Every structure is written in C-alpha cells, then in structure tokens.
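Take a look at this one chain, the form predicted alone, written out in structure tokens.
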Amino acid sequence: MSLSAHDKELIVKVWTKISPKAAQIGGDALGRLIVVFPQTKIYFSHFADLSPSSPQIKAHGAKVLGAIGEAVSSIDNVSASLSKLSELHAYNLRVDPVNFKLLAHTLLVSLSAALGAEFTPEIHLAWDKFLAIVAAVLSEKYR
C-alpha cells in the first residue's frame, strides 16, 4: 500500500494539528485497546494498575504517539524511522504483529473522537492507509 501526496499531506496536516494533544490521544487509544481488546493485557502484565486511566497505559500510549509522531516526520521512510521500534516488539518484547492492526483501529477511533467533524473521510482513509503501513513496518522483523 502506498500513499498518494494528497494523503501524506492531510497526514501531515492533521498531526500537525493534534500534535499539542498527541499524549492525549495515544492513552485514549491505548486505554481503548486494553478494554476493547483484553487479550492484549498480557503485553502489560508489568504496569501495576491496567485501567484505561491508569498513568502507565497513558504514558505508554503518549510514547506510542511519539513513535507516530516519528514515523509522520519521515512519511516517505517509515521503515527506516520505525526499524529500532520493530526490533523491539519482535525480538525483546515478543508482541504478536496482529496486535499492531488493532492499536491503528484504537487509534482511528481516537483521531476520529479528537477530530470531530474534522476527521473526514478523506482523512479517515489517509490515516488508514498510513498506520496500516506503520503496522506492517512494525510486523518488518517476524519474517
């Protein structure tokens, strides 16, 4: 899947806009993932406190936007921005890659329910397109 230079510059232009609230947003979208999807629990079996709200899940939610933020910065090599992280999930941290899939639909939601009327369709279809590459960049190393 590839992204046209519309859709890398509505990409662009939406984190732009969300970046102030990024923190935010990537502990909504974490918090979404452990309650819509428990299985993924096992993954933070370490954090003391696995609610939704808890400072850990928002913390590493705000960390898992910060690797966005990173790959939104290198859009034409995400590969290359993401490869470090992709180590780690796959060879330390053992993440089954279907996990990746299901953090970009929390985070859709997010941007959807941060964006408002403002997360279009367009939009909605580019960020689709680019986590699914950041999902498949990060699943790089299990093969």
Contents of the next structure:
Amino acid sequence: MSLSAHDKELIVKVWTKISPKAAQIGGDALGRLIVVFPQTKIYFSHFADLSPSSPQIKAHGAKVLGAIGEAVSSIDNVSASLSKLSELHAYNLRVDPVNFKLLAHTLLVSLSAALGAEFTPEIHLAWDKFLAIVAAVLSEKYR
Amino acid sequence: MVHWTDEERQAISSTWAEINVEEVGHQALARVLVVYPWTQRYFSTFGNVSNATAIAGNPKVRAHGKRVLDALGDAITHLDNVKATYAKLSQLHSEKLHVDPENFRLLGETLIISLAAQFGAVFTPDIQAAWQKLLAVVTAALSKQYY
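Let's compare: the form predicted alone is above, so bring in the form predicted in complex with the partner chain.
Let's see the whole complex now, leading with the same chain.
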C-alpha cells in the first residue's frame, strides 16, 4: 500500500490545518491510548502520573505528533526522515509494534474529534495509510 | 458474562440517545467501504460503491447502515446477554453472508471515529473506552457461531 499524489495532498492539507493545535491533539491521542488500551501504560511506568490529564502524557503525545509532522514534511521519504527514531524504537525503546496500530487508531479518533465533518472518509483513508507507513518505518529495524 | 460498570452503561446509553441511527450507520458503513475498499466485495448487489462520492450517495448503503446500527441498538438493550441476542445474526454472517469476522472489527473502528466526528471533545477517553468495550463484545458475539 503506497500513497497516491491525492493522498499526499490530503495529508499535508490536514497537517497544515491542525498544526497550531498539534500539541493538544497529540496529547489527546496518547491520553486516549492509555485509557482505551490500558496495557500500553507499561511503556510509561517512569511517569509519575498515568492519567489522561497527566502533563507528562500530554507532553509526550505532543512530541509524538511533532515527529509525525516531521514525517509529513518529508512525505516523499518518510524512511529517511524517521531513520533515527526508527533506530531508537528498535534498539532502545523496543515498543511492541502492535502498539503503533493502537496509537494510529487513537490518533485518528483525536483528528476526527478535532475536525468533525471535515475528517471525511477520504481524509481518514489517507491518514490511515500514512500512519501505517510511519508504523512500518518505525518497526523496520526491529529484526 | 460481561461485567458492565454503571459508568459504562451510562456512557453507552447517553451517547446512544443523542445519535441519529440512520445517519451514523451510513457514516460508519461508508467509511468502511472507503477506508478499507476491499470490503466492497460484500456489496456487489448495491450498485456503484467504487468511490467515495458514489458510496456517500448510495441509498442501499444508507439503508444497510441503518439496519446495522438498529442491530447494535438490540445489543445495547440487552447488554447483559449480547451473545444470546446475536446468536442468529452470527449464524447468518457465517453461513449465509460469509463475512470475514475481521470486518466486524473494522466497522467497530469506523463507528468510533464517526462518533468522535459527531461529538468532538464530548466523546471523552472514558466514553470511548466504554464504546470500544461494547464493540469488542459485539464483535465476539458475532464471531461466535463461526466454525
């Protein structure tokens, strides 16, 4: 599955629209992740506060969405732009790749909540594909 | 038997009370057909379901979406026995419709996203979690009669 020119256009368009609220949307997505899929909290055992309103969770969610934004800026070469993060996840963090799908889902929910009717099925499709590509790049060096 | 907290029951019923079953059913089903286009294989008798515009305007898709959401309403009315409530539906999906159970999961996901689009921040993480649990129970019940 690869991104068509139209997919890329939609992805960039949405990013441009949400980037002023990216920190808040990222924080919201990670907050949803730990509530809806509580097993994901094991990766944050070093956080003092593991509630969705936790400042650490919000900050981390913002960081994650920021990195995704970087990938949007290099949408023609996501692999190169996420190379360092890919190594980090493979050799240090070793987050089980199943969780990338879970976060992709909650990120789509957060985008949908933020954009409402503007989060059309076509935009949902483009972002679902894009997040799958990001997940694949992040798990690329795992084995 | 599935254990539901009072908060979960409340989250589910309060959301359900606010939705237009036909509209949300249509949205969720249309999303499945657009985002996971291979699911169009089950709707060859529905006319044109090959692109987003056709899907959005297709009256059979709309009618079917409503049917699916009406069935979800049954599950909500019988939260303490979804498995028995869905026994015949499960058999139908397995033996007559031959639907891959993965599709129940996909529709559950797009329904969550449709609810988020409608309710925005009101669709809190806790409310989302209750709905994800409901849809997981529904998916399990619909998959039960497959052999």
